[in-house]
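Let's start with one chain on its own, the form predicted alone, as structure tokens.
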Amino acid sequence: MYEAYWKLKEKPFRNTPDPKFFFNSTQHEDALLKLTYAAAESMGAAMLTGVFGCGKTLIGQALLRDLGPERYRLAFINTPLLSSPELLRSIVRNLKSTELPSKMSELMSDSLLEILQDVLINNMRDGKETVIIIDEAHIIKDDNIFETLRLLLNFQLQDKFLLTLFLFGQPELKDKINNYKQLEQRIALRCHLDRFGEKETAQYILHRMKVAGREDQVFTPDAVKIIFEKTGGIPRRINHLCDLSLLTGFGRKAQNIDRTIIERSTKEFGE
């Protein structure tokens, strides 16, 4: 609606987890290394810890283009309230290209578990890792759940796994697997994501204001000190605050956004 009038070939400030959009701050970079590394080495399982809003789900996609088909099977599983055949069915779903059996006693958890197991050992065969990235892991809430994602971790040759698991979640994920010892000694890497630093702000809305086509300066700084404290450095929020105020400086064509029309766009969205 208002991208031509800001010259920008589309919406900058989504909620969308486009990978082209990430932005490689410190902690975001430092994240996608270590999880890049995890699956590079096969090490098994690692886990990714975050506050709400703060990207877990666009490192995941980001971490997924990355990888890319050509070495790696990818299954991204984002709805785990599930129980554990239903687990165990979207992860092979999502590996296997075959229709699943439709006999029910074909698809419990042990009949899913050799299936799965099958299918690993063809995509070894292949020349490719698998990868298995649970999102939201933090609602899980039947100890059913950890004790089949920690089965998936004996699949497992002499000198590597035959998978690498990837927990995401906010951060009461680590009290869960922290109470789960089984699963917990298996978590070879950890790596948390925190709210953004002002100077981060300013440099991922001018991040994203560039991926969508307008290199120079939009927000003056003092909208962004303003956007900072109205959204506590947390990307969802900052996302959703620069979307209304671009679309208020659209409405009252200004040639920036400064501190009025963040303020504006707060009081009129009740934000």
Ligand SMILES: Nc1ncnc2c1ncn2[C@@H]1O[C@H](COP(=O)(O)OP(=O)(O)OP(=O)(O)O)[C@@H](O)[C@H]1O
Given for the second form:
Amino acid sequence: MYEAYWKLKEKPFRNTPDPKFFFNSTQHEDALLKLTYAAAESMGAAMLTGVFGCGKTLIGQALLRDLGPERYRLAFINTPLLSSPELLRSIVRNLKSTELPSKMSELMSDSLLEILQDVLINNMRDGKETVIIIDEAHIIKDDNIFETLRLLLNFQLQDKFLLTLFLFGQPELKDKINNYKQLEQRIALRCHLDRFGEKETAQYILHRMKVAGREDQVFTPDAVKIIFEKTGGIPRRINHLCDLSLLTGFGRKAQNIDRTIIERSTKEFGE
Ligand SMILES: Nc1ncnc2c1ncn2[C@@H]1O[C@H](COP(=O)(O)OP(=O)(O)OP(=O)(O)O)[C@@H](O)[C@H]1O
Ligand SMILES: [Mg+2]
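Show the same protein again, this time as the form predicted in complex with the ligand rather than the form predicted alone.
Next comes the full complex, this chain leading.
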């Protein structure tokens, strides 16, 4: 709606985990590097925690983009509130390109684990690494699911893990995993995403505007300061407020986004 007015090719602050807009902040770059390393070296399991709206799902999408099909087979599970057989079925469906047994929906965990093992061994024979990403893992309540995840890490051949398991979730995931020592001990690598500081908030806004087609500074330093204060440096909240500000600025025929525009927009920023 306001794109043409602001000379943008597209909306810069859409709240979707689109890797095209990925901003390489130190912590995001670090997380992506570590997770890529964990997958490349078949390190078993890795955990990414972070407060809501700080980019965990986006990192998952960036991994799907970066870990290409020449070397990796990936499963991305974003609804871990499943039973163990449902979770396994979902993983097998994500990984297996060929036809599944017709009675798949009736299979229980043991048979599914056997099918999964075959899939993993076939992937290895094809020279592919298998990566399973479980997003929103902090909402897992069922102990059986953690037990199933632990069993997945038992799939090894000559001391090499047949899969890499990534667990993504909000900070309470750490405490949950700590209660499952056998799983916890297998987490070879941990990374964490936090809110941005003020300087990063400014760079983030500039970056997203640039990707959307506008190179010069539209948001004044004063405006950025208030955006940081109002959003606490959480990317999802920054996106929301910046989007509203561009709309307000468009409505008022503003030349740039200054303090006044942000203050007007925050009235509608009811998070
Ligand atoms: N480094 C970044 N570069 C570009 N956009 C980002 C970055 N980090 C977060 N975002 C944006 O912020 C929004 C929220 O990110 P995302 O959905 O990945 O958060 P999350 O950590 O998965 O949150 P939740 O815990 O609620 O699931 C998305 O629109 C995403 O594109
Ligand atoms: Mg998420």
